[in-house]
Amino acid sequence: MEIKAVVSGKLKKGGDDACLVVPVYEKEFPLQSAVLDPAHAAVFKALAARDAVTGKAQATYYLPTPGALCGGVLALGLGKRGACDAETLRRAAGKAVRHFARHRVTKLIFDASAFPEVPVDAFVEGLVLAQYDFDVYRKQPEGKSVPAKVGAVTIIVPDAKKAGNLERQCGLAALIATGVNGARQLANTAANEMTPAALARFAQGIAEQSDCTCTVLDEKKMAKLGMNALLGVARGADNAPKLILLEYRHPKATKTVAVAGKGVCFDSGGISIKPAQNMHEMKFDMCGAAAVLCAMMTIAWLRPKVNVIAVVPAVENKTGSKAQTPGDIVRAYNGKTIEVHNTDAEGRLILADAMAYTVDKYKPDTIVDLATLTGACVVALGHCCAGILGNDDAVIDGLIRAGEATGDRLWKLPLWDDYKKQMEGTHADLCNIGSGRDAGTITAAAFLQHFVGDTPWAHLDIAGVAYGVKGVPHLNPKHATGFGVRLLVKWIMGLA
């Protein structure tokens, strides 16, 4: 996306495919703009008098103005002054996109000249996210025009000295949002195409186009290393598992962080098979992997002074003749034995080997994992935030702050030793499920804690926010959300 910031005196006429965006706080009229035509301002004033234009958060009104500076003017509601934040702008952008598409707008002029406090970069971010669509498999009818999308944004600023900094901020927002859309694309792709091998090829592509290095461990290498928890999950599938290790290193880095993403490319539940209803959504069980890989892709673009190791255990959990059965006992990479009482509690098994290996081989200062791990997290927190648990409050607090800034919100759950005790097995060191339905999200994290040792660690259960989120205008509920990309990038950039 082309982004530039100018003072009003240097603004050029936009044309009929352009739209002037003028922010407005609730009930604060007339519109404040350095370039709005007085006649159009009078129209908006009249509309405001009839409450057709209110300035409420996410309320938008498009006025066609052919032949003027732009082909249209959009009043962008920010809500009450003092309550407007970055998420307000993201959601307002999501609402505005429908107007841009309907009127075939390809260029925006965002008049921030009277609103230096408004986070325009969040509007750009929301715009990029809201314009994403997944249409890979749809055949377009003959003669139907391709939907118009905004490809250029000009921001009017009150002070030319601030133009360069604002351009950088908005450019960064667009870049990170593009990474989020990459994760959405991976997750939305049908499971018959987004296999473990396809995920590995994507990671290798990141390495080929950046300074990253990529290593992919196959079944034989994992068996030699003793990754039997991961391999047990993959036994019922024809598509072979992969352990993907993507490394970014900076010569001046003093810290190394590892990020792990659950990559179950399709989860039938295995022998403990899931109900048929909505099972097609289980292609989304690799949203953690998608987020980790695309966060890594973004990090490679931004080049922060921190070493980052991305690890993705990629498998399919199927019901083939060799599938793991309830009651099986497997020995994980770190030597711990695990009773598998439920083959649908597979994400923790593949992460166990992946994280134990990462901690042992790379010795990171911190490790964070993202996983669509438990339905219990959806029951507890719904679709508004992810759960976070771990063994280090500083890591957890840092991630929560990054989530508040980016809109990828987190809520902390306890992880006391009482829960860890519940994961002990009857005939083995551990069991892969707790007793009954109690505290399912917490006991899953308690299981994972056995595989990170003393390394500072945080676990993000993203089951409720990875896909199907409703009521967020810049996210289509039919698509994956890309949750975690913005969060990880913000957190890692902060560490650097």
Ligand code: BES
Second form
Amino acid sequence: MEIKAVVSGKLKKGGDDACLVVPVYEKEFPLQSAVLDPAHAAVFKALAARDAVTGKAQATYYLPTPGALCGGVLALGLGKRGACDAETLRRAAGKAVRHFARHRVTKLIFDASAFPEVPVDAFVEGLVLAQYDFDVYRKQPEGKSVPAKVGAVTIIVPDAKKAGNLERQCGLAALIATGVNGARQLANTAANEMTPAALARFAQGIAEQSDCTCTVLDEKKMAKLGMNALLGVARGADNAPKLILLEYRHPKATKTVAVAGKGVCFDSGGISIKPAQNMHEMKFDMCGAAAVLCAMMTIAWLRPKVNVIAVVPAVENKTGSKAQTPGDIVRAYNGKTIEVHNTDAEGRLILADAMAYTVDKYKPDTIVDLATLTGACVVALGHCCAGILGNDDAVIDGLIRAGEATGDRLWKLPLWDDYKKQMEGTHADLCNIGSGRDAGTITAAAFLQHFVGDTPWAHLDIAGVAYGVKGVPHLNPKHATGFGVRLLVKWIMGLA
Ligand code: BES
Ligand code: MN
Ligand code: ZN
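Having seen the form predicted on its own, can you show the form predicted in complex with the named molecule?
Full complex below, order starting with the chain above.
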């Protein structure tokens, strides 16, 4: 996305493939713009008088104005003045994109001259997110041209002194949104292509293009290290598991954080097999991994003064003849033994080894994991936020704040020691499921807690928000959301 900020006097004519975007608060007509033709302003005023344009949040109105400064004018509704925040702008952008596509708009002129308080960077972020489509597999229908996309935004600012700063902010928003789209692409790609080896190749690609280092542990190496919880899950699949480690280091860093992402490239449930309905959605069971890898890609672009270790246990949970069987007992990397009562509770098994290894080898100051871990989290919280649990309130609070700023919202659930006790096994140290269905998200986190030691840790259960989120205009309900990328980038940048 090409971004420029100028004062209205320096503005050039946009042309017919351009659209003038004018923000408007609810019922605050006439439109406030430094460059809008008075005749077009009059049309909007008349429309507003008949309630055809309202300025309500996410309400947009496109007026074709061929031959004028731009080929069209879009009134961008922001709702009540004072109640408008970054998420309002992202969602408004999501709605606006439908008009841009229909009218083949490739350039925008965003008139913020009367709106210095509006977070234009959030509009740019929403724009980049909303224009993403997972279309690599679709044949272009004959006679139909490729859909137009906006590739440039010129922002009109009231004050030339603010232009540079705004350009930088909007450029950053576009860059982070591109990182989010990377995660969406990884997750949308079907499991026949997005295998553990493919995830590892992607991580190696990041390392080649930046000064990150990538290490991939194969089955043999993991067996030597004693990662039998992870290897147990992988036994039912022909595609071999990988443990992907991606390290970003800054010479002036004083802190090291680790981020782990669940990379189950397909979760059939294993021998404790899932019902057929919606099983295809389990290609999304690597959304934690996608978020962590693409957050790292973005971090490598931005170079904050902090060390970051990304760790991705990548496996397929399948039903081959060697598949792990309910009742099996495995010994994890940290020596704890686990009774596997349900092979569908596999995410915690692979994260157990990955996190125990990470805290042992790298001794990070903090570890955060993201995982599509439990259906129970979807029951508890739906699709509006992820669940967050952990052993350190300062870490949890920092992440919640980053979530509020970015739109990747989090809601805290409790994790008292009583839950940790509930995960003890009958024949082994631990069991991989709690008794009954009660508090499934919490018992899963309580299991993980046995593998992070005293390291300050937070666990994000993203099962409800990683894909299939309806009603958010800049996210496609059929696809992965890239949840976690914006959150992690914001949080890590804030630590530096
Ligand atoms: N990947 C699933 C969790 C999931 C379910 C994510 C639905 C997204 C949507 C996970 O591996 C799983 O199967 N969890 C089980 C745990 C249970 C066996 C204790 C679940 O939630 O049913
Ligand atoms: Mn499962
Ligand atoms: Zn799973």
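What we label the rigid core is the largest C-alpha set whose atoms superpose within 1.5 Å from one form to the other. Computed from a prediction, not measured in an experiment: that's the story for all the values here. Numbering follows the first chain given and starts at 1. Shifts are known only where both forms have a C-alpha.
**Q** Can you give me the runs of at least three consecutive residues whose Cα atoms all move 2 Å or more between the two forms, with the core used for the fit?
**A** Residues 141-143 form the single run that moves by 2 Å or more between the two forms.
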